[in-house]
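Here's a solo chain for you in C-alpha cells, the form predicted alone.
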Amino acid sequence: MLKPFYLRQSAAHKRLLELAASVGALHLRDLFAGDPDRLHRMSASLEGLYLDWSKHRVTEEVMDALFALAEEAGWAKGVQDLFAGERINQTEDRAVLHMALRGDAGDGFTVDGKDVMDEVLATRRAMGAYADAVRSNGRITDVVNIGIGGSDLGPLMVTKALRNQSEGGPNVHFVSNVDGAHLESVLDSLNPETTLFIVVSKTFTTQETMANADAAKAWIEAASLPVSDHFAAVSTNVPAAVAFGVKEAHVFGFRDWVGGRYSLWGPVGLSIACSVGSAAFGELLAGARDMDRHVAEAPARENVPLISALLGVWYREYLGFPTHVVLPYAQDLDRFPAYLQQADMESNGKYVGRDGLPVEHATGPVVWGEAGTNGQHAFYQLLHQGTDIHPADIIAVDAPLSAYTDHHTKLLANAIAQAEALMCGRNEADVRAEMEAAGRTAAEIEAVAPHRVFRGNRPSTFILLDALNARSVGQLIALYEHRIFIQGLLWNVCSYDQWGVELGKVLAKNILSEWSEVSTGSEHDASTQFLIERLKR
C-alpha cells in the first residue's frame, strides 16, 4: 500500500508557495527573453515523440522545487511499487498492473509472487488469432463493440486514431449509451448476416451494456441467425457469456488487476485488433511499453510523464488554474480528450486521501478539449481572453494524416500559431499601431483597442508525434496514464478506484425496480419523487 503524502506539510510546498507569488506573476515573453537556452532545457525527444514545455510559467527554481516535492512524495518508490504488482489499489485490495498487458515475456510482472506473463501472452495470442480470423472472413463486414466507460472510450478512441491502418478490416462501430437511439442508429445501416457483436463487460451484468446486448441478440434472432456465430465477449464471467449464447472459445477474460479505464491493452481492445489486425495491435502495445520503460528508468529531470505531472500540480495547487485542456491537431485523435476525461477525472477526482481523511488541497482538474482547428472556432476565445487560465496540451503530428497535404500544412501552422498566441498575446501598443496603420480614427481606436488586447502568458505544452501510427498512439496514451498516477501520488488519492461512479448506478437500479410499483411518496425527496411519478404516467 502506498504511504500517505501530505503535500501542504512538505518542505517543498513552502518553497513553491513563495515561488508562486513571484514567478507566477512573470510573463513568458520575459522568461524567454532572459534565457536563450530555455527551449533546450525544457524540451525532450523520445523515439517518435517530441515534447516542449518551455511555454510554461516555470523557472529552473520552480522546477527544482517541483522535483523536490516529487522526491518527498516518493514518486520513484511509487512507480516501483506499481510495476512490482503491489496492492496499491488499496480500497479494493488489488494490484494495478495494466502495464503487464503490453509487456514482453521477460518483463517479470508478478502478482502475489506469481508471474502473470504466460497467461497474458496466451490470451494475447488467442485474441489476436481471433481478430485476424474476423478480418480474413469476408462474411463479416461490420463489428459492433457494445460496452461503456473504459469498455468503450479507449477502443473507440484508438480505432479512430488508427483509421489509416484498418485497410482490409471490417467497419467497426461502438454502442455505449443505454439510450436506444444509439443502438438503433448503428443497426439501421447494418446487415445482421454480416455483423459481429463484441460484448464487453467484466461481470457480464453492466446495466447499459447488457440492455444493448440483449437488443442486439434479439436483432440477430429476428433474422433467424445463430447467436453463437455473431457474438464474442470480453468478460471474466464465462458462464454468463456462454449462457447468453457466446461460444466459450470466443470469450476473452482479464484479471481484476486491470481497471476498466486502463484496459484497452488487453481483450477489451479486441475491437481495435479486429480493425487493424494483431500485428498493428502489437505495435500499439510496444509503444506503450516504451513509455513504461521510460517512466521506470529515466531520471527525474528527463522523465517526461513526471515533468508533465508536476506542471499540472503546479497549476492546480499553486497558481489555482482549475482545468486542463487537451487540443489534438489531428481529426483522427478527436476522441482523445473524451478518453482522457475518464482516465484522469475518474482516477483523481477524489476528496478523500489514502489515509481515509479529506485532503486539504485541490485534486484533479476538469479535463476537456476538442480537435483543432474546430475548437478555434468554438471556445478558444475563452482560452485567449477569458478570466480563468486553462493550461493546454497541443498535440500535433509531423507526417500528413491524409492525401490532402496542403490541408496538413495549414493544420500545423494553426497548431504552432495557437501556442505562440497563448504565450505572447498582443499588447495594446501593438493593437493601436495596427489600427492606426489601417486608417482607423482616433475615436475608433480608443473604443475598440482594449477589446483586441490579448494578455498572453497562457501556458501550453507542445507534443509533436513523428507520425500517427499504432506505436505513437500507444506511447501517447501511456504518457498520460503515468502522468495521472504520479499526480495521484502527489495529491494523496487512490487513483485506481471509482466509488463515486457507484452511487448513481445503485439509485438508478432502485428507481427502475420501483417503476411499475405504486409508490407511497416516502422513498425519495419531493423533487425526485415527482419526476418519477410524472415520467411513469
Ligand code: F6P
Second form
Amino acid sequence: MLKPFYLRQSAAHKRLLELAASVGALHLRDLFAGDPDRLHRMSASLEGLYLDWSKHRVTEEVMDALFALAEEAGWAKGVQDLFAGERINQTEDRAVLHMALRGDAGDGFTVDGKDVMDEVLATRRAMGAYADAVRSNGRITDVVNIGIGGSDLGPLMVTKALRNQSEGGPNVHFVSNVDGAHLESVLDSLNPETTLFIVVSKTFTTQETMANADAAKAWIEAASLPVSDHFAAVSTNVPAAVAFGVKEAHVFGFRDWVGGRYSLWGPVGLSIACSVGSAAFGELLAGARDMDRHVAEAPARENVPLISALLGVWYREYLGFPTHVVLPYAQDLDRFPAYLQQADMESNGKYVGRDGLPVEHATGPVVWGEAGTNGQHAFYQLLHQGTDIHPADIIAVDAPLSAYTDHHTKLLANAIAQAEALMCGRNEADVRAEMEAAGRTAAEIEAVAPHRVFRGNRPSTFILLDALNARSVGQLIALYEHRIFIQGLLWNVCSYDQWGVELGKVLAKNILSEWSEVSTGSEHDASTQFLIERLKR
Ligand code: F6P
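Next, give the form predicted in complex with the named molecule, keeping in mind that what was shown is the form predicted alone.
Let us now look at the entire complex, which starts with that chain.
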C-alpha cells in the first residue's frame, strides 16, 4: 500500500509557494533571453522520442523544489512498489501490473510472490496466433470491437494511430455507445458472413457492452450463422464469455491486476493485433517496456515521466491552471486526447485521499484536446487570449504520415508556430507598427490594437516522435501512464480505482427498472421524476 502524502505539509510546498509568487510574474521570453543553455538543460532525447520542456514557466529553483517535493513524496519507492506488484490499488485490494503485460520472460513481475510472466506470455502467444490467423485466412474482412471505456478507447486510439501498419489486416470498427445508432451505423455496411465481433469487457457485465454484444449476436443468428464462428471475447470473467456463446479457445483472459484503462497491452489489444499483426503488436509492447525501464531506472533529473508529472503539479497546485490540453499534430493520433481523458481523469479525478479523508488541494486537471491543425480553427483563440492558461502538450511526428509530404511540412510548421505563439505572444508596439505599415488610421489602430495583442507566456511541452509507429506509440502511452501514476502519488489519491463512475450506473439501472412499471415511486427529486414521466409517455 502506498503511504499517504500530504503535499501542503511538505517542506518543498512552502518553497514552491514562494517561488510561485515570484516566478508567476516572469515571462518565458525573458527566461530564454537570460539563459542560453535553457533548451539544452530542459530537453531530453530517448530512443525515437524528443521532449522539450524548456517552454514551461519554471526556473532551476522551481525544478529543484519540485524534485524535492517528489523526494518527500517518495516517488522512487512508489515506482518500486508499483513494479514489485504491491497491492497499491488499496480500495480494491489489488496489485497494479499492466507493465507485466508488456514484459518479457525474466522481468520478474510477481503478484503475491508468484511470477506472472508465464501466463502473460502464453496469453500473448495465443492472442497473437489468433490475430494472425484472422489476418491470413481471408474469411474475415471486418472486425468489430465491442467494448467501452478502457475496453474501447485504448484499442481504438492505437488502431487509428497505426493505420500505416495495418496493410493486409481486416477493417477494424469500434462500437461502444449504448445508443443503438452506434452499432447500427457500423453494421449497416457489413456482411455477417465476413464479420468477427470481439466482445471486450473486463467484467463482462457492463450494460452498454452487453446490450451491443446481444444485438450483434442476434444479427449473426438472423443470418443463420453459428455464433461461435463469429465471436471472440476478452475478459477476466471467462465463464461469462463462454456462457455468452464464445468458444473457450477464443476467450482471452486476463487478471484483475490490470485496470481497464491500462489494459490495451494484453488481450484487450486483440483488435489492434488483428489490425497490424502480432509482430507490430509486439513492437508496441516493446516501446512501452522501454519507457517502463526508463521511469524505473533514470535518475530524477533525466526522468521524463517524472518531469512531466511535476510540471503538471506545478501548474495545478501552484499557478492554479485548471486544465491540460493535448494537441497531437497527427491526424492518426486524433483519438489520443479522448484516450488520455479516461486514463488521466478516471485515475486522478478524486477528492478523497489515500487516508480516506478529503484532500486539501486540487487533484487531476481537466484533460482535453484535438488534433492540430483542426483545433487551431476551433478553440485555440481561447488558448492564446482566454482568461485561463491551459498548459499544452504538442505532439508532432518527424516522418511524414502520408504520401502528401507537402502537407506534412505545413503540419509541422503549424505545430512549431503554435508553441512559439503560445510562448512569445505579440506585444502592442509590434501590433501598432504593423498596422501603421498597413496604412491603418490612428483611430483604427487605437480601437483594434489591444485585441491583436497576445500576452504569450503560455507554457507547452513539445514532444517529437521520429516516426509514428508501434514502438513510438507504445513509448508515448507509457510515458503518460507513468506521469499519471506519479501525479497520483503526489496528490495522494488512489489512481487505480474508479468509484466515481458507479453511482450513475446504479441510478440508470433503477430508472430502467422503473420504466416498465405502471407508476413510479416518488423517490426522485421533482426534476428527475418529471423527466422519467415525460419520457415514459
Ligand atoms: O465505468 C467505467 C469502467 O469501469 C472503466 O473503468 C472501464 O474501462 C469500463 O467501465 C468498461 O468496463 P468493462 O471492461 O468491465 O466492460
